[in-house]
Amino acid sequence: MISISYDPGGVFLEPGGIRRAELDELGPKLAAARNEVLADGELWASGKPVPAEKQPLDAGFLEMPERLLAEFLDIGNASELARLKSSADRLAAKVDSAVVLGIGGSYMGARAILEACCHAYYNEVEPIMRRGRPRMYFEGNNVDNDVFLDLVRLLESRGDRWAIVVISKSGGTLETAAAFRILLRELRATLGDHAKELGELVVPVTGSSGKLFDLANALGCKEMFPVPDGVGGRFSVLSAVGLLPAAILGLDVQRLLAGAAAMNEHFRTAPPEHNVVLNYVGVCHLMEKRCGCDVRVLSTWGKRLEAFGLWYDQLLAESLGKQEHGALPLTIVNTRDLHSRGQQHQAGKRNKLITNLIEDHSNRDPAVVGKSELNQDQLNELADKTLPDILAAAIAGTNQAYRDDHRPTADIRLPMLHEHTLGQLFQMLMLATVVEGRLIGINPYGQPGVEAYKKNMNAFLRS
């Protein structure tokens, strides 16, 4: 069962929205859009010739919770899950950091991890409030030399001991690349007479073959885990390349890895009425189409959910941006952009649709404004209220506005923000990704976008 739940109430508007009736007559088509994702599932499974039309069919994301939790039972300790706790609870008994290297969804799902899972300022609290877990740094997502170096003297700085996790499918790209030589010849150094432990500090995440599997292999590295074929980038969150990171954290990976499969049995299963991802993908898509409202803003009310809502923007761009489709994907935090976008989005262009990311309870017990002296401010009369009193009257009055102004708002609201939420949360989103790329008739796999760009540095580069 989820606990997610999806409320589209605001969108039923007069002028500005959307009827009721119309979301309920595109169910046989959302339906339909979803038995086709399901069969793309069953067929790359079978492993069986995919046609042209489909290629590439990167569709191995759909049970990947389910393989992943099911073979850790059959197996245990020789299981793809069980070995990744075993090498990320190795690195957090032997290092005090750990630099995950990787562009775009080799990096973005572990970070919205770590920024909702983990404490606000993981990287500056004391090992005993991380549980005795590694801090964790994210680079090789860009080319900006200081912020590079800055890294590097950090480390150096404190005298940390430090391990790397690369995690690229083929090794080729150059931003990672680049990022994970420097850093080897910074690690190298490091470690002095020591030198033949790289091998044992360096973890990759790769393909089967390619640039960054052999050089692994020559590095001697002591462990080393897959991405898995038939994944993509943006959709491999919930394999090693999200799961390592996190189970260094000392996260719950098999409880991450429940709540998504809990997801797919609900989109499985749920008519397309009472189905969250169906509802989604119908409001999403009747926006834009009837209302013309091409721009999708994610709302996350608080700060913990900014990075998952930059990983929801990747994921939405790179898989239906393509033959001049695809709505434009934007994460706000909430309140603080309320002063700021806020005006844009209150009485700005009728082209945005807003869509609440909400946590209603907090994990820690509620800060209470209470009484004082020094009552220039005029809060006593609020003595009694607590943040997350004045967060929910934020939100009320924030989604009141927009509906005084015919202005379409939808809320998707967590009961709490854990591993088996979160897991929910990124398999509802991927579904709905690739159940709306199926119903407007645009394949939701592959960016031949991004490769240009890739091309043309390397050219330039060795010109």
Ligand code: PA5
The other form holds:
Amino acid sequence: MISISYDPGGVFLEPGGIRRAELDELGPKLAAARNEVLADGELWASGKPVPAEKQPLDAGFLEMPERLLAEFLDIGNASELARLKSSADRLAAKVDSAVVLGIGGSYMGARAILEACCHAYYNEVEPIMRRGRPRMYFEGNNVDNDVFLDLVRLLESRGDRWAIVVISKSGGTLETAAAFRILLRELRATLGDHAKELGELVVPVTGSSGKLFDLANALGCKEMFPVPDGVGGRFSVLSAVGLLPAAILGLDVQRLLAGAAAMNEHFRTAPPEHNVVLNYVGVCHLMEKRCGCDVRVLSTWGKRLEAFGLWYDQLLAESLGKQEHGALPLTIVNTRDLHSRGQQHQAGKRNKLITNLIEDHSNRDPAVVGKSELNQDQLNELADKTLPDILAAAIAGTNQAYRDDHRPTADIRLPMLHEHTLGQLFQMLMLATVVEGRLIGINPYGQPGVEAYKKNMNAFLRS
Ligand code: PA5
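Next up, can you give the form predicted together with this ligand of this protein, since the form predicted on its own came first?
Let's see the whole complex now, leading with the same chain.
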């Protein structure tokens, strides 16, 4: 069962929005796109040749949650999930910090998981509050010399024992590879006479061949995890790419997968009018085609969802930003960004669909405003209100202001933010992205446009 919901009530506006009947009329097309996505998944799983017009077909993410969970139940300790958890526990027992190297789809999901599910100041709290798990840093996702070296110095100055998790499906991405080479040198230096331990402190996640695969073998890495064939980078968060970092953080990876599997089940079986994935796609599509809303604002109402939003920005942009099509994704965090982008969203061009991403309940007890003898701020009249009360009023007030000006909004609601709901959300938006691709005739897999910069960068470096 899924527990997240999608309410598109705020897009049914006249003028400025669509009619509910239009969404209903799109139902058969959405159902056909769903069938195509499911057939893609079956074709991929069958191992049969993929026809040219379908290539590339990275549909392996569809069945991955169920496959990993079933394998865990069937073969226990020999399963990928069990190996991944024991590798994570081994690292966690050995080091104070883990540096996760990767870029794009090879890091954004892991970061989203950390920010959504861990203590907000995870790296700063005492080890006991991290339940003895290592701090986690993300690098190799840029080539910022100073930031990179600041991390090296930080690890050095604290005298941390640290490990590297290097993630690259192709194994040849320059940003990640360069960071890995430099960090490997640093790590080797810290080990001194214990250089043999290097193979235990480096855990690669990569494809079944390639430069990183070869390097990992040469280093004698004790454990290595796959980015399965047929799973594209931005669809790989629920493979070892996201699960290994999550397990190192001590998070419940089975719950993440169970949430995603629940979303798969809902996607397959719920009729279009009750299907959160199909409704979401239908609304986004109609708002773009009928109302020119080609800017999709994911308005997250909580700081812990910002990295999730950035993960989604990449997913949508790289999947559908092709052949001169594709809406522009934009993640914002409210109420913070009401004070920066709010003016434009309330009164700027009418080209935006705002999708609110709302947690109904916070994980911690509500902080109360309270009474004070110093009432210069005149907050005593709100003394019994809590921060969640203020947030709820901000959400309602903002939606009302948009509605009054005929600006469309929709809501995705999570009862609470934890591994299960996050797993649902990841899978919902991956499914929605591929369904929309099939609906508009754009192959959501592959990212040919990213190659141009890589080719030029290499040419400049090697000339
Ligand atoms: O979605 C994608 O496929 C990309 O964003 C990749 O994840 C990114 O380019 C990194 O590639 P790799 O994992 O091969 O280093």
